[in-house]
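In structure tokens, the next block holds one chain alone, the form predicted alone.
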Amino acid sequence: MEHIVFGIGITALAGALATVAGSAEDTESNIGSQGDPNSQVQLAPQMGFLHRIFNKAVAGEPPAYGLWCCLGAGLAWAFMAMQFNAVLAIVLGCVFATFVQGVYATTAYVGRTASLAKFGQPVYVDILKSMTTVTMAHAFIAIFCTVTLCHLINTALGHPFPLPLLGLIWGIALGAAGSATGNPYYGKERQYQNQKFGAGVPISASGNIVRYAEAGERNSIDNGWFTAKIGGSASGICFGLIVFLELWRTVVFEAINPWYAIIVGVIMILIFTVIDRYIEVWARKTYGPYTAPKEADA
């Protein structure tokens, strides 16, 4: 019983770390314009809409965060093998991984924007300087929290996988949670605020993203400020629930019988599938397809 109580405590702490990591990851992605919505940012100059949005996507979020978290966890693991304190080792590993993320962001922004030179899109040096440091700060939080929860899983819960492999697995899961949960909010609700709600993005509006903020031209800080309130929180809750529920079923049921943990996992998937389907059907029946508002009779 004490072992289960201890495991539940570690599970709760890991879930809290995952919640923070998911929120920071989605905010970093939205400020850097990485993921699915980035295609419209990349397309905008080609359609004649120049902008001041930081455009750094080269890979999707899952492989990118898989790389950074694996690198941070691998370096931390190496430092701990050199008898470094665990906290110091994790911090140093995450700092080095964040520097790699900064190099990645810089080269991606400059390279992508340079490829759009024939369309008149300039490289804004002030955007490069200010946005890179902000994305690095958020990336450090996401990487640090993910590597820390991997360390807890490895040492406190006795997971057999080495720390770098755990970092790779949970880094991919972190990027997938942010990409699936937060990016639609950034792409549809922020980039296309000039379109009717529920209308989608018509072909004629491709690349015509919102480029002006409340005061002056919009930049990626505006996007991060907007999406962190809901998109970041939703991504954090999503990744936090993934980590918590995965560890919870393992801690509680695997000690009794490993098959019980597998069966509970399958049941949880089925329950969430039914809930998702119900919400989708309810939303379609309640709101229906988008239609233009009818004009009032004279």
Contents of the next structure:
Amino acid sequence: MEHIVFGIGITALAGALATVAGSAEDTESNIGSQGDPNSQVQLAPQMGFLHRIFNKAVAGEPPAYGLWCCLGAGLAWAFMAMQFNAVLAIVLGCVFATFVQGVYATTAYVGRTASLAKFGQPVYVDILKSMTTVTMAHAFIAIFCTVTLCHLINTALGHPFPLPLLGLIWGIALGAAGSATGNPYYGKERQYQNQKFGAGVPISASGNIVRYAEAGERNSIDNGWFTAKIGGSASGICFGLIVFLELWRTVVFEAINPWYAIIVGVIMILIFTVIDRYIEVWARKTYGPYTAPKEADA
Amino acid sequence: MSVKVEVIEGGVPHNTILIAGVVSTLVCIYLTYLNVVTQTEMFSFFGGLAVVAALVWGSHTIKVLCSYGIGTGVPSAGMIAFGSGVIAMLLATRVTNLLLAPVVALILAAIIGLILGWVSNNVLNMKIPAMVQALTEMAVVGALSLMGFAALITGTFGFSGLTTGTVSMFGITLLTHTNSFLGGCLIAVAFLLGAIAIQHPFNACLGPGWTQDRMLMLTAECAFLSMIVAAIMSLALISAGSALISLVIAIIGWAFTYKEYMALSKRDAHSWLDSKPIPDVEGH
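Alright, leaving the form predicted alone aside, put up the form predicted in complex with the partner chain.
Every chain and every other molecule in the complex is listed next, the one we just looked at coming first.
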């Protein structure tokens, strides 16, 4: 019984870490215009809309975060193998992983923008300096929280996988959660605030993303500030729930019978499918498909 | 039938890069065998140089393949390169004569790549002309890069060396499988370091202003960056002096290629502005 209570405590802590990681990951990727909103940032100059938005698509979020978290975990594993204290090892591992992330971010922005020279899009050095550091700060939080929760799973819950493999798996899960949950808020909402709500993105508006802010010209920190409010939190809850529920069902039910953990997992998927379907139907009924405004009868 | 959207204009032809890539990668991997000959670990850095050579060749192959709209995105090419390469690499490390391992890895990877290319074109009906050759090349690049990473981190590319490490306890050195390249799953880190480094250069440089020298310089930069962190990880498995040699070489290589890449980007960019507003474009 005691080890189940201990396990639930670790599960709660891992869930809390995952919530922070998810939130930081989404904000980081939005500041860097990573994931699906990237296509419009890349397209805008080609349609004549030059902008000051950061564009650092290294890869899709899941592979990119797979690398950052796996690398952080691998370096932490190496430092621990050298008899470093676990906390110091994880911090050092994450610092080096964040350095790699930062270097990739700069080369991605400079490379993509230089390839758009034909359309007159300049490389903004101030954007490069200020946005990269902000994404690195957020990436560090996301990587550190993920590697720490992997270390907890490995040492406190006795998971048989080595730390780098757990880092790979949970890094990909983190990127997927942030990409699926948080991105629509940036790509479908923030970039197209100049379009009618619910209008979707008509072909004629492709690339016409919002480039001017309340004061001056919009940059990616404005986007991070905006999406941190709802998109980031939603991603945090998503990843936190994934980690918490996954560990909870294993810790509680595996002690009774390993098959129970699998059955509970299947039941949870079914419950979430029903909830998702209900929300989708409710949203469609409430907001409906977009219809063109009718001409007033005159 | 997909449509080729871009062509390679000027620059070094792909076949030249292919031949140079195969030869230099194999030579560098074989040079790590000096560790066995001299009973040291100080030649491990050649593994990192093999990674640089293989990735430069591989990223150009990705450029050739992804010039056709493959519909799955550029990063997927990096994943399949290393996904198919890891099988060949692990199988090849089991050969009895260690000196044959790199060549066996090359041949096995080529066979796996050929099969995957055939399946993509004929079963999945992707029908992309460059697919079979590109997937074959990329599987070889994946297998040889992983072998290079293994040699860089552990000093050897033999299976026993990759699965056995040492741990010191109360002054006694014990053999362990947990503290090793495969037991500690550092191969997962090597996999992703390579898979992202191989696809990033084309992904970052694609567009109408693509230039070959800029992309290949970026590949070398990504490879040296991966070598830096791999050298840090190697501190856990090989002697500190040998790991430091790899680290210093990696840092010098990275700093040089990063500086060169930035200079090439400045050359290709429309303008290089600091704290300036969006320029006026007619009609917007």
